[in-house]
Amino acid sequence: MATVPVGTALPTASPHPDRALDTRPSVRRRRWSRRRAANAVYWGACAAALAGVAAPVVWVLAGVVNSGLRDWHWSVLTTQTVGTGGGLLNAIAGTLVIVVGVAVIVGIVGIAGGIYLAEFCPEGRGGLLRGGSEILSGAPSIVLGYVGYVTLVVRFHWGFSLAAALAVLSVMVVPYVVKATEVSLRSVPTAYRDGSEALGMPSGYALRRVVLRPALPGIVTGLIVAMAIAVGETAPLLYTAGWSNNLPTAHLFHAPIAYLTYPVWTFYNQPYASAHRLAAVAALLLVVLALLMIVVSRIIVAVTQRHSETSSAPH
């Protein structure tokens, strides 16, 4: 029997003979040139469904842009409606107050809605409440707003109103919230929660100073979003804040209230010039108010996810 030397590499089977064998350099190059085709119409299909995604939505952009920068005057920030005619800083003004109150309270009621099911619920009710707000979530705003109508406008007597518009968009939004807490919760790694558990930490101190702090990016951009859907809404609002000439007030209640939306989907169908105006100057502010939410948003989030990886690193 012939015997291996010491050292001697043993000849092992390639799983593919075929190609093992072939290892010329001509074939190497066409292989690798059908790899490159392969990859180029791959980008190209992408390049091209995102394109067909986007340019419908640049053109209507583009449109409004150019409809409001035509119509364009400042007076629009310093004066009132009047009418079909004027200008829009009450419309602006009501419009904060409400980004400002559905922030107030879907902030509060989202962010603890998705620290609760993500910390401290247990798992045969998790599952119906999550269930229970998807199906919320999918719930059309117009629904939403007729209840609204009917429940607080009419049945408790609330009249169109500020509490009313706010009850309706919070309600409307506040998945979005507890989805995106929730979510950014469970990403973050166990270990951390291990980690504080072993060092004795109380949960309450540990979820406040090591679990949320790297999944505050998530729940800033989950409330940005509720935000943004807020401002564009209409149909809940012509239900239940229906509309004011007039600067908000501190009432809440039997207070109408202007926002954005109103002239834009009302005056653009009134048979005048001015109102025409109006409505797309009004179009034009909205677009520049989610530009700005957006980059606030980035602003926010570049901000906390930098302190969170700082406060996380081990010392």
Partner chain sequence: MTVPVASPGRPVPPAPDGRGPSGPRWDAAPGVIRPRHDTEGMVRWGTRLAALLPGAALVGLAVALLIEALPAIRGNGFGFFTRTTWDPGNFYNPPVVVNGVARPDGASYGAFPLIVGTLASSTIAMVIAVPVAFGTAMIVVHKLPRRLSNTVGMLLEMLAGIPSVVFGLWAALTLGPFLAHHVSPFISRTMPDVPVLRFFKGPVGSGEGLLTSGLVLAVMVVPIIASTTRDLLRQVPRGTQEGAVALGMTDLEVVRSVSIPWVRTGVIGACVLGLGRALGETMAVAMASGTVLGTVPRNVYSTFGSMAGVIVSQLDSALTDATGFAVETLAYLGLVLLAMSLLANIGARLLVRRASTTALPVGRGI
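Okay, that one was the form predicted on its own. Can I see the form predicted together with its partner chain too?
What comes next is one chain alone, with no partners or other molecules.
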């Protein structure tokens, strides 16, 4: 350990360490007030930044709710689209079918992938798999949609169909579930695994009954986030799902399916009042659906956190 000779000047934050610090009281006071002013300006700028984040949220939500409610009509929920008018029943049903389908696919593939990365993958060997999944989440959505169109719809002859939409959307949101699963499993204490191993449980059983339980809220949250994103996507669906005025059918292939983002993108600049009305209402429904899912995921997190706190507190 280096010793500092007595009398050596301590390092200071001064920009000119060679220049002696002016210590006259008037200068010190002036310097101090300048530093305090800079500090106040800094916090003021930070508060302005916070307002800059909050304002657009309020503005967007207020605008969407306002125009959506102005054009609201209960028949929107019960009738199907006709041309650029009518209702949105087909789109609502289609979006629900698509989201449930995506949740099933992503729930299987994503959770299994996350389990592998957290539990079975040798330390330091999963970098490529993990990186591939994370980088996939950065691929532009329209590129996914384009490739889905060119390969699935055209080359594989699936046509505009539920299957093509599900494939493209699942690829798009699977990284969220992989990541959420891996992170939640890694936060489960190793003692759980050691304990079940010591009790002689086969590791598959231990995983299912012991390790997966505490990780479940995190995994479900990731799944809900993935569903919220699937609800709001447009670009991957435009050229894979197509659009249909009818309710979803049981056909996976060659049957176009409606979804809520289509009317927003296609109808908003058409010269008909009915089209604008549908676009505004569809936007409102989209925001409500997406925010509902986010709120549900927050509630899951809050409830499980409270439970884990009470169970670990001494009584």
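Between two forms, the rigid core is defined as the largest C-alpha subset superposing within 1.5 Å. Numbering follows the first chain given and starts at 1. As the structure is a computational prediction, the values presented were derived from the model and not from experiment.
Colleague: Would Ala250 count as moving between these two forms, using a Cα shift of 2 angstroms or more after superposing the core as the test?
Modeller: After core superposition, the C-alpha of Ala250 moves less than 2 Å between these two forms.
Colleague: Can a Cα shift of no less than 2 Å be assigned to Arg125 between these two forms, given superposition on the rigid core?
Modeller: The answer is yes; the displacement is at least 2 Å.
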